[in-house]
Structure formats: structure tokens, C-alpha cells
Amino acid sequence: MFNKYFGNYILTRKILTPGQLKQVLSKQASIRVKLGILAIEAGVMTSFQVNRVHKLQTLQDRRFGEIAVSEGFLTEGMLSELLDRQKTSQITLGQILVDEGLLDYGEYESLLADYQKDAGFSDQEIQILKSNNTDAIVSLFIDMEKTGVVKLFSEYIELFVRNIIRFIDRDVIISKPYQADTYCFKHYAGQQITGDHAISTGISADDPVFTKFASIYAQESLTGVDEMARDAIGEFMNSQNGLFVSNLYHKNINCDLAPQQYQTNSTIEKRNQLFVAPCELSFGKIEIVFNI
């Protein structure tokens, strides 16, 4: 996680061009493996039982070791080994910056001071960055006065960025949250949650974008927002909330959804509060929009 944020930064100070950066991160991510993958080559889980954990987890907000675990296809030793061995094969950016020669040491402790003092961050939350901890790293930009309504927005988006590193793209960057009167679009899918709360949601972005989400999502090559690509983020939404009410009943709390819908160059208003927030992907920017 820190690569990516610390990586946007480089770019922003034009240390390096984004064909730069691409090429660099390259190097690392082709390092950093997934626990199937490490499990696989271990000889501790098969194929099968790696997209079964997967299934499971479009259906179940945990990460993969804990369902691998539950499901008898690991041991907490085996998970714990697994662990260890994707810490290691991680490298740094900073370190990929030196071996390339693209920084000398020196420059390379001089950007990073510049970084933390240019966004703020304490040397603990510098540390949040550097955990991979996703929920954490989301608590960061979700600076807002801790407020229940604030409380319920950063749980919908903690599950997001989870749900989007999960099946849509691992280099995710999300930036701070912002609040509006109005918001306007030019593709939404969107879904209602009704019951004890009501919260609009939904995901926006302009048409390349959208099209790559949903042919990711959907494993089919889209050319455009047509019906297909439109039910494929639909459906992602679905799972999303799915999800998100499921977390939501265990706290005694009850909710249910309405169909997603889908809108096209249009404009929300905010119900009593309206929060947005941008993420970056590999492929480009989306907004996750949450209305309540």
C-alpha cells in the first residue's frame, strides 16, 4: 500500500513519469504474490480449493487465510508460514528507486521526510501506510468528525476498497473523502439500502473506466457501457452491500436492498448527508458515492 501512495507523490513532484513509475511498480508487484498462489506452489492447497476460497469470498467479508482456515484447507501454522513468505518476497519502491539508480539514498530519505510532511502524517500513521492494512490506511483519509453517520460511511468504504482489491484491481489509491449538496455523473450504478437505515450508494466513472471495471468483474472483453457491463457492475454493487447488510445485521442492525440501478449524466442531491470518495485504479478514477 505504501508503494502506490508513496508512488502517486513521486508523480506529483515529477520525480518520475508515469511510464516510469508503471515500470517500476512493475517490478515489485511481479514480487508481491497472492496466498493462492503462494499456497498452491506449497503444495498446501489445490487449484480447487483456491477458487473455492474465492467463491466463498463474494459471499463473506474475510480475508482469504481466515476462510481458507474455516474451510480445513489450512492450518493456522500453514497460514501463519504463507504470511511470512508474502512479507518477504515484497520489496520496496524506495529500494527499486536505488537498484534502478533512479535515487540515491540520500534524495530517497529526503522525498520521503518531504512526503510525510507534505501530507501530514505522524511517523505512526507513515507506519499504517507501510502495514498493508486496509482498513487502517482507509481510517487515515477519513479525517471527518467521528459521528455515527461518519462511523457507518468509513465501514461502507473500508468493505469497498477490500471488495475492490479483491476481485478489481490491487493498486488502489483512495483519496480523502469529501461531502456535497450535489453530485453529478456520467454513468452510476447505484442501489438503495433500506430498513433501519437509508443510504444511497453507488459507483461512478466516465466510460473507459466503467467498461474496464465491469470487464474485469465480469472476466469478459466489453467494448462499452452496454447491458452486459451495466449488470456486471450491478452485480458487483449487489455483492458489495450484500455484504455490507450482512455486517450490519450481526450488530443488530436491519436492512435490506432494493434493485441496483443505473443512471446516466444526471445529478444527486444529498438526503442529510452526502459523501464521496475518489479512488484511484490502475486503469483510472471511480467515486464511490454514499448518501444517507
Given for the second form:
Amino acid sequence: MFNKYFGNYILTRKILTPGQLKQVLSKQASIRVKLGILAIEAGVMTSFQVNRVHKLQTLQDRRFGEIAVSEGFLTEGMLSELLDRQKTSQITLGQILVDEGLLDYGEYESLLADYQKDAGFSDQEIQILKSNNTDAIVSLFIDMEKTGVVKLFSEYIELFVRNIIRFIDRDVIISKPYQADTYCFKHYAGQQITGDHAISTGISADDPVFTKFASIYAQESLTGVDEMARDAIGEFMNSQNGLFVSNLYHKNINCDLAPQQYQTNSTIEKRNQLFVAPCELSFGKIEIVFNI
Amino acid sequence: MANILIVDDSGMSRKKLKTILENGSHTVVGEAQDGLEGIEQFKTLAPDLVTLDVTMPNMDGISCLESLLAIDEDARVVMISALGKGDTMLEALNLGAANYITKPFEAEQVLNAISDALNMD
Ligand SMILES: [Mg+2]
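Would you mind giving the form predicted together with its partner chain, to go alongside the form predicted on its own above?
Below, the chain from earlier opens the complete complex, with every other chain and molecule after it.
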């Protein structure tokens, strides 16, 4: 998942074209992640130290880790942690960029620092982003204190992103949610949660994205926002909310669902708090609305 | 195999269910979009089994289930709903539903639940 966020940043900075990025990412399969890359990402070695170890490796027949420890760049503890991480790590975009000669270690290190700074992440947060833990990543983007309704909203979006990954698109990127007094939409599939919490939920999107989303969920190719498209997204919401309400029930919060409804070209007014979570899919943007 | 009535407000879910049931050599004798339509079609079609959604406009699946069992106490009804919370499931089963499947459903799961319900005495 970090590859997607960082890849997005690389496109924004115009370091690669979308075509180049796609080509680079296709090389991901089964290359072992290099310890030097992991060390830079973990912030335990500088690019200068990594380059020094690589240089020494050309002179002596010793492993990266051994040299790094003997040069005093890593402790034994750090090394074994990195080796553990190497076993479970997906190849990172950074490594491919370096391997392909598109960046050197120093440029990668500073680009990573720029990304962290531009996105406003702390050291701990950037580690979460690299962890590939969907729930933790979603929670990271909801940078509000997770109490009361914000906690509920955060859980809702975590579940939503998991459902998107499961049924619609693995390449989902969530951005920071915002709050609004009113919300205007083109196409909107909504559903009311009733009972202990009263929440209006929904997905909004423009024509092509709404149609594509519906086509994927209905597993049939739809040509526009017709009855099947409206129905498919309504049923996606119904599944999402059915799971959400069941999860709440385990915490002794009892809610029910009203039938899902489709609306077009209209406006939603805030109840107490109206949250909107923009979500970038590989085929366009949707917004998740949570009005409580 | 069985003559089945599908009651669900979602056209997509009805279509998917119909395909699954027909591939399992059942016959879909009717499709209803809410509880009220479901009751009407149940009376006229006298199906062997009903698949019944819960969250629907006009009349929900729980009220519909009660009415179906009032019409025929031996009615075989399999609930198929996105709402998988304990109290709703228990309520349906206590009322007399044969089974309760949560959406999104898999073909095998649906066909197994239906053959269990048909073989129940
Ligand atoms: Mg329904």
C-alpha cells in the first residue's frame, strides 16, 4: 500500500510519467528487498552509509549486514530486526527506482523525506504507512481525535476501504476526510442507519466512475447510470452497512437499516456532523458520506 | 428440484440469485421486490420455498416472514440478507425461517441452505 501512496507522490512531483511508473511497478514480483533500502526507510542508516557499505562489498566478500555492523552503522539488534523485516517485506518502489537507475540512494532518501514533510507525517506515521496495515493506514488519514463520532466514522471508513479492496479495486487510495455543512452530488447511493445511532451514509460519484464501480460489483458491463447501476451501488452500500451494523451489535450498540435509495443532482444538509472521505480508485474518484 | 420465489428489493441480488438457483436445477417461479409483493406472489404461486431479503421498502422481510407463516405454517423460507446481526437472525429463526444467509453470498452456500431447508421435516 505504501507503494501506492508514494507512487502517487512521485507522479505529483513528475519524477516519473504514469507509463514509467506502471512499468516500474510491474517489476515488483519476487525480487528480494535490499537491506540498504530497508535501512534507509527505517531511518537507521543514511544513504551515505549505505553507499559506503556497497563500496566495501565490492572489495570484500562479506554480506551487507556484516559490514554495516563492523563499520558501526548498525547494531546486531537493528540488523536482526531488518533481516526479519526483509523476510516479510514486499519489494518497495524505492528499490525498483534505484535498481533501474532512475534515482540514486541519496535522491531516494531526500525524496522520501520530502514526501513525509509534504504529506505532514511524523516518523511513526510514515512507519504505519509502510506497514501495509489497511486499518492503521485509513486511521492515519483521519487525523482527528478518535473519540465519539470520529471513532465511529473512522471504523466505518476502515470497513469501507476493506470492502473496496475486496470487491472493487485493490488500488484504492484514501485522502484526508473533511467536514461540511452541505454536500452536493451528481449520483448518490445512500442508506440510513437507524436505532442507537442515526446516520445517513452514501457513496457519491460522477457518471463514468459510478457506472464503472457498479459494473465491477454487478460483474456485468454497464454503459451508464441505469437501473442496474443504481441498484448495484445501493446493494454495495447495503452490504457495507449490514456488516457495520453487525459489528456494532457485538459492542452492544443496536442499529437497523432502512432500504437503500438512489438520488441525483441534489444536496445533503448536515445533521450534527457531516464527514466526507474522498477515495481515489484506479478509475476515478468516489466520495464516502457519513452524516451523523 | 424446487419451485422457488425470490423476494428482494435489489434487482442485482435477484438476478444473481436466479442464476445460482437455475444452475442448481431449481426453477424460479417468481420475483418480488418487497414484502407485500412477496405475500401476493406466495398466495398465487404456492412455491416450494421462498428466499427472503430483510431490508426492503413497504414491508420488510421479518414482517413478511410472519405473514407467510400465518398463511402456511409449513412455508419454507430461507432468509438472505446483508444484515447479519444476532438479534435479527435469531428473530427470523425463532419465527420459523429455515435458515439465514448473509450477503454477499456464494453459490454453494445458497444451494446448501436450500437443500437443507427442502429436506427438513
Ligand atoms: Mg434489500
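Residue numbers count along the first chain shown, from 1. All of these numbers come straight from a predicted model, not from anything done at the bench. C-alpha atoms forming the largest set that superposes within 1.5 Å between two forms make up the rigid core.
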Margin query: Once both forms sit on the same rigid core, is the C-alpha displacement of Gln273 at or above 2 Å between these two forms?
Written below: no
Item checked: Large Cα shift (2 Å or above) at Gln263 between these two forms, core-fitted -> no
Item checked: Yes/no, Lys146 Cα shift of 2 Å or more between these two forms with rigid core fixed -> yes
